Structure formats: C-alpha cells, structure tokens
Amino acid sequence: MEVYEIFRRSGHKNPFEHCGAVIAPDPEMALLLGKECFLRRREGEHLWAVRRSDIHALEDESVLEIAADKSYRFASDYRDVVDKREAARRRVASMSWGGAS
C-alpha cells in the first residue's frame, strides 16, 4: 500500500489543486478512491492521482533565497517615496551645514 496525493480540476481550462491523500496499493485504486472521497458531489471533472514517493522536494531550501533586492519591481514598495525623499534631503541638507560651522 502506498499513499497518493489526489488533485482534482473543476473546469477544461482551471488548474488542477491538491484536495488530500488516500491510501492504495495501486493508481487506479488510489483514482477511484480519489473518486469516492473528493469528486462526490461534483466538485471537479478531472483527477490526478500521484505516488507521493515521486514527489521530490528541494533538501536545501537556501536555493530559493532571493540572490538581489528586485523590489523595484513592485508597486508596493514606491509607497511613502514622496517622504522618504523629503527626510533624505533633510539628512544630506543637515549634514553639509553642520560640516561648513
């Protein structure tokens, strides 16, 4: 007996989504128990089932750091960029005439 993961697809073009895991000693048991358990009341038209041994994970997650800053490339990080400016003025103004006494 080996556990599968059930993923199921609700429309031709929607991606398919984990909805859990039976326990079966073949596919297409661990499909008709995927059936049984997640299609029941009409919840998707598709099935996937997927030996869990075959799923593989990354053993060192340190790969999917970010390698450089990218934030500039999202909206979210321009917020307060009209204040953040005015302060830095305010510092490099403060700085130079309080080099020049």
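Residue numbers count along the first chain shown, from 1. For the two forms, the rigid core is made up of the largest set of C-alpha atoms that agree within 1.5 Å on superposition. These numbers come from a predicted model, not from an experiment. What changes on going to the form predicted in complex with its partner chain:
- If you fit the rigid core between these two forms, you'll see the Cα of E17 move by less than 2 angstroms.
- For S71, a C-alpha deviation below 2 angstroms is recorded between these two forms after rigid-core alignment.
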Second form
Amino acid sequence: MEVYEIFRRSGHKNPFEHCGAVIAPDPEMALLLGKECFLRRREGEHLWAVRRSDIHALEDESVLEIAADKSYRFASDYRDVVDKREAARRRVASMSWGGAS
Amino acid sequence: MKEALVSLVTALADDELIIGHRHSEWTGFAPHIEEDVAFSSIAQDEIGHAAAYYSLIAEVTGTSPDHMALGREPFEYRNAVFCERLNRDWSYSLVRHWLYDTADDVRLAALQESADASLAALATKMRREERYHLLHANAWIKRVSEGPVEGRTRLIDALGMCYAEALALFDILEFEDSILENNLLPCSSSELRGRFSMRATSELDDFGLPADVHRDLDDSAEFLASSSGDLIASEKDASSASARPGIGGRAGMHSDEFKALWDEMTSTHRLHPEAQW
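Please supply the corresponding structure for the form predicted in complex with its partner chain (the preceding block corresponds to the form predicted alone).
Now the full complex is given, and it begins with the chain already shown.
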C-alpha cells in the first residue's frame, strides 16, 4: 500500500488543486477511492492521483527566504507609476511651444 | 397493468433497499478508512435507488415511499434472499457486491427498453451511477484474486455461498405474464438469468476464479405464478436439499436473517410512524 496525493479540478479552465490523500495498492484503486473520498458531492469534474513518492520536494525550505531588498520584483512596488505618468502628461499639456501670445 | 408495474418495481426497490442496508453495516468497520467511505457511499447510492423506485410506485398507488420502505410487514418485501444475508466477512460482502452489481447491470440494461417511459428513464439514470459500483467491485475482486492465497481462498468460499443464491435475483416475479405482455420488461426473468450467468461465469473465468462451483445445482425448483397471480412452489419443496438455495424472496418468503434486519431497520418507523424526515 502506498500514499497517493489526490488532486481535483473544479472546472476545465481551473488548475488542479490538492484536496487530500488516500492509501491504496495502485493508481487505479487510488482513483476509485479518491473519487468517493473527495468528489462524491461533485466538487470537481476531474481527478488526479499522484504517488507521494513521485513528488520531489525541496530539501531545504530556507532557500526560499529572501535576504536583500527585492522589492523591484513585486508589482506593488510600481504602483506610483500611474501617478507619475499622469503628472508627466499634465506637465506636457501645460508647456508652451511658442506661437502667438 | 398497474399491479404488474407495482410487482416489478417493488422487487427491484426491495433488492436495492435491503442490499443497501447490508452494505451500510460496514460503515465504521470496512478494512480501511478510504474503503469505509467508498462502501458507505455505495450503500447510500443503493438506498437512493430504492427511494427512486418507491417514488415511482407512490405515483401509481398513492402510498408514501416511507411506508413502502419501512411500513410493511416482512412477508410483503419482495427482495431476493441473497440481498438479506448477513455480511459474514469482507470477502462475502465483496463477492455479493460484485454479483449483485453485475446482475443489476444486466437488469438495468433490459429496463432501459421498458415500455414504461419513466421506468426506462430511471434505469438509464441509475445505470450511470452503477458504472462506478461495477468498477469498484471489479477492482476489488481482481486484486484479491491475484493476491495472497488466503484472500483467493476466501473469495472462492464466498462464491460457493453466494453464486447460486444470486441466481434467485432472476426468479419469476408475481404477475410476470402481465409484466411481459405489457413490455414492462422486454424479456423474461429466466432469460435475464441466462444473460447474467453467462456474463458472470465468463468474467469469473477471466479472474481465474471457479465459476462452476454450482454446476450441479438442481434448477428445477422454481416458483410459478398460479392463475390467481400468487406464487406457488413447483416440482420440489423449496427446503429440500437439492433445491437451489435462497429462493422464495420474490414470493415474500425470507430467512431469519431478514427478520432481524427488518426489526432493526423499521424500529424507529414503528415507534413513530408519523415522524417526518
């Protein structure tokens, strides 16, 4: 018997999401049991079973930590661009390009 | 016509209700938690199918589905004795589950051709759900039959107890002549039994399980419809040693195992017949 992680998809445009695990002797049985355990109320329209031993996990989670300031990698850091652009447009509009006065 | 429809649908409904009840007794006791959930869910499906059949009867007769399920006397139930047997052990329940759902598939395929449109539509709907039951039963039988010798031996023992009794799912129904005349069923119960036993023996053969454990069965003990529509035992006494075991359910004759099940299943309803669920 092995542990199978069960993933389900709630709609064909949605990603598969992890919903639990079953212990089963093989993939076919894992799907049959996973269906009853996690989809019997029609919570999804598709099902995956993945042998847990086939999942490769990071050995050291600390590599995910970010040491220095990486704010430039986040969209939120560029929120003031809209204001800056508006200010620039206003500046351009108010400029005089010569002509009669 | 009306009594023929009620006779046919009552037999179908009672089979589903009683086997569903037996399946549900595994809740909390199945070999592992995943199977506990799966088998309990199958039990609920079968009882749900019974409810759908009882509603069909209620439309014709005006009785309530609750009364049909829980308000009758034991001799009024028409399920095959096969469905009411105690669970014994997991292998017995598995083999019964496999035989029952294989038989049910044969029966539902025929019912899809019924002249009664609502019965035919219901059969089509149920057969979709029954597909999972068959997959589940086949998956289990395949694995246990290919596994260690103990499991295989237990399957063979259970087949010895179950196979002949499963044939009684296709014993003649009350008002069978009228059922056939009105095309409620496209072919006779014994024709369906032939289809079932051909399919079951061939699939058991694929599993490498002995399908001929009961080849020497005496098939002459049958219940025949008398002119009054009652069923009478023909040829041989049903209790004689040579008779096929487990017959009589379609005529309301049940085992002591059924009496105990009925006592438990109907106890709340008998205490509070007016209760609404």
